[in-house]
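Only one chain comes next, encoded as structure tokens, the form predicted on its own.
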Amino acid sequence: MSIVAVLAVALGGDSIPAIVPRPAHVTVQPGAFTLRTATVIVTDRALRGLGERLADDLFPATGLRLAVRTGAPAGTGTIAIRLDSSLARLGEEGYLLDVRPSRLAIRAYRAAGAFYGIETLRQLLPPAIFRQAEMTGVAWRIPAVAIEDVPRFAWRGVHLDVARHFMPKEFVKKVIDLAALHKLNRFHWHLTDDQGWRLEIKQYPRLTQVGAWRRETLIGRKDQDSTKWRFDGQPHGGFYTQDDVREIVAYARARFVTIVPEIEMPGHSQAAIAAYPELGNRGDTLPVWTAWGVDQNILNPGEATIQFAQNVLSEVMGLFPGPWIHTGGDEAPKAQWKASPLAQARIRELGLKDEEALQGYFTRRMDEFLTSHGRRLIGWDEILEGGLAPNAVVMSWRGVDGGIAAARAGHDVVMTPGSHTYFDHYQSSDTAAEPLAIGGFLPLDTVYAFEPVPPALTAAEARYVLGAQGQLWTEYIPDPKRAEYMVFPRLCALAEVLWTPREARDYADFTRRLATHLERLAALDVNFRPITN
């Protein structure tokens, strides 16, 4: 019998509290805990801006304005939120959560672990909670449990790509704040593209100023015959200032989210080549590109290139804290590069043996770059084919055979398969009744039966997986409801394969939680798909 089904049978089945992800370990316990207006959140001093935030979320819905206290003791009626040296073993992000109906503790090694037993609570109370105004007739009771609870991986992620079409600085903090509801911690934000750059660079601003405006777009999906191509003649564009920038990373350090710059090299670049025509191949100015696909125009290897390069990662640098830039990688051809003298020259200058290894000669530039910054670069498993730089980290998207070579090599990896983390994909195989999309079809149970760690790997290969995340890109999604809709409940459910143990992992006991999940997704205004087939 698996665990799920053990505790099934101990819990009384559908006693199981509706949490998504599920926890490591949970254990029912009599009664409930009531919050009333007497009830105090106590904290230690470095936890005291968590009870603060614990007591915003709670009072909308509920009108309580429960009172925070630091070094206060933990007596009848308080909600503590303590750090706990001895529960090491738990890890950065890992939590204790004891409800009784006297009280309730939330104990941690550290503060994210302690976060994250927050965001556990609150989803024992009833959906109500997520509520922006008071909720009349509803009984503020969580039900009486003990749970200790661990991720299965540290990098647990999602992608958003605004680069094809712009998405509003409001709406990139409120998939901050869902990816920081599911437990997720890493926010790979796809910034520059052909079809748009969306960070604004001091030194280079003809970069958004010219960079961040396609003329129009094309309307639905690419003809093999160009002449048949139809566009929409709408303006489209936008780009985040180094300021609005500033505002997302501290809004997502605060709920324990580290976000992932990516800036595209060498392809995917027009936009860029489209402000400053030097950096391409054959000196023409170029339009923002308004197509989608795969684009032949790509950066030139040139020394003055890789300077440029270089001066925007240190922008990047000052505006983003955590220890990955993503350089891109993929998708980049090389049919400029085979008839440019420029390229030519360089590859005979560096004893390469062709055009690959000169993108591999790119990307160990920028590597050797990142690394005397301290930080770490990260590229698309394309980065594998000219010669992986030392320190980079590989995301395997076209399947997981790069993440296995990478891993086999003493290399981190993020697995990022098609086939079972891109949300751009279609979510019935009645393709007519959805949203355009780009292809493939990913259902809900796909996602859940996703395994970041191939069984191709030894155990000693497999620690360099550091798990995994969901990708959205956006040729098709136009706007933020069309987002939330292809993205969730299948983030969902992404985000208990990246947290729960393998072996409690249940599709059928996943489904019957989603059922009231799906109703705080409601009551947060997520535009989800609802599951119906």
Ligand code: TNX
Given for the second form:
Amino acid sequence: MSIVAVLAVALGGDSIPAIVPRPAHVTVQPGAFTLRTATVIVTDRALRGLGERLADDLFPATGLRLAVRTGAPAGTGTIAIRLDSSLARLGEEGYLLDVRPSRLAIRAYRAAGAFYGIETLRQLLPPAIFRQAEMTGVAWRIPAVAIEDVPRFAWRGVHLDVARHFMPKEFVKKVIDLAALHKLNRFHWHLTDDQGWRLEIKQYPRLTQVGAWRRETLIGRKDQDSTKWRFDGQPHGGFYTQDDVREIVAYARARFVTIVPEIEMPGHSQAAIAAYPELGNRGDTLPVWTAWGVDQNILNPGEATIQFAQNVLSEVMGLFPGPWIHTGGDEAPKAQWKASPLAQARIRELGLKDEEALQGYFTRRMDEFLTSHGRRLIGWDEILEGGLAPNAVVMSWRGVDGGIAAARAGHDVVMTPGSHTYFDHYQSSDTAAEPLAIGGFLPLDTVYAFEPVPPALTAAEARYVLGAQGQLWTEYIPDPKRAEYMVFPRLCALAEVLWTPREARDYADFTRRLATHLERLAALDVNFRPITN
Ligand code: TNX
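Switch from the form predicted on its own to the form predicted together with the ligand and give that structure.
Expanding to the full complex; the earlier chain stays at the top.
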């Protein structure tokens, strides 16, 4: 048992309330605050929107329409939500939550902190609070606690591949909502790949007219022998219009989630080449890819293609206000560049060593472009191979070594190793009892045991580790329900890795709280994998 839990028991209180991720400091006190018809939500002018959102969230299950008053005194029977300039120690995202039988108060230095205080408050209520119809016979009691909470990491992310299988806009919003419930603050949206281009680009309409649709999809696991491949004969596709994106960006912003859009280059680009064959190396007309794996068809490194990529990124920057733009960079086989006169001439002209250095040059051109527009390029760890672009942030997916190398070179890093953060891997060793997955084995306790800061880093280097995120690649994940099954409850474990102080992490205590948390997810219609092992 942790020190906090021992203290709580010693004080005669219950164990730590079932909040996921577990707050940094919790003191359980006697008594409870009860929601009643007369309860009033009191906010600062700046936090009025958050107060209204809380009132809206509490209404369906309780049937109570709580009044929201701005600038009123926080007396008996009030829920006060306020900014406090003396709380700079809590940073952008920390908060204090003080629940007494007579009144309840959330205080934070910044609005994001107040938002997380509200998320904690919702989890202190019975799980039925997440239902969308009035739940009779439930006592809406909030146990008296004093919570002081700040996140351990600044980058707490979840990634979703909507290229391999298109996921509808409503599901994207649900993922953002669930991210916020777990106090995650980055949504990495993998929008383009060989099998589909999902973002409307006004200058290049064929990207979605052609690139958003594939003729059919490989059935089952990809066999080494391509003569054995069988296809489903069903067209698959879809894309988000720019208006859809504006809606999703606003939805995320209201939940303090920054979207990190990803446009893959120069690899994972067959859908773009299918739309505009001049982007490829051979000028042949390709279909949007119907199989999985590492594709040999990559963008050519010519000046016109660099211009194309920058034009696309201009529209992306116009849609997404966040600081980070992801340009992929992973798995770009160089056979076509080796055979291409244009690529070889580029290598000579630019005095580059080889094809890897040419990809490094391509990435640096994107880095300069994004930097000149006040943004940061982020890419998968292959971008280290051809000489790292000066401002780039690295996502370390092939283990943590890329992250270590980048941090030592003074680059920001987000840890995304397959070994601990790939939610497309199996959740059980009994794979026959699970839906078909890409392979691998990533059980819940392994996610929980993940340590984003590799011990090899010094304290100074460790500061470059911004955090981590969970990945959902969707080759074998055809729809939202399967996506939920693969992500939950593993994302709950990762959220705790990212939020909770390292010394307060305790797997047994996590699984105890998770049992209640899964009732919340059930109320929210999340198709989580039940805990069976
Ligand atoms: C590798 S992770 C990829 C993806 C696949 C994934 C499957 C990464 C940067 N590239 O394109 O979907 O493996 O696990």
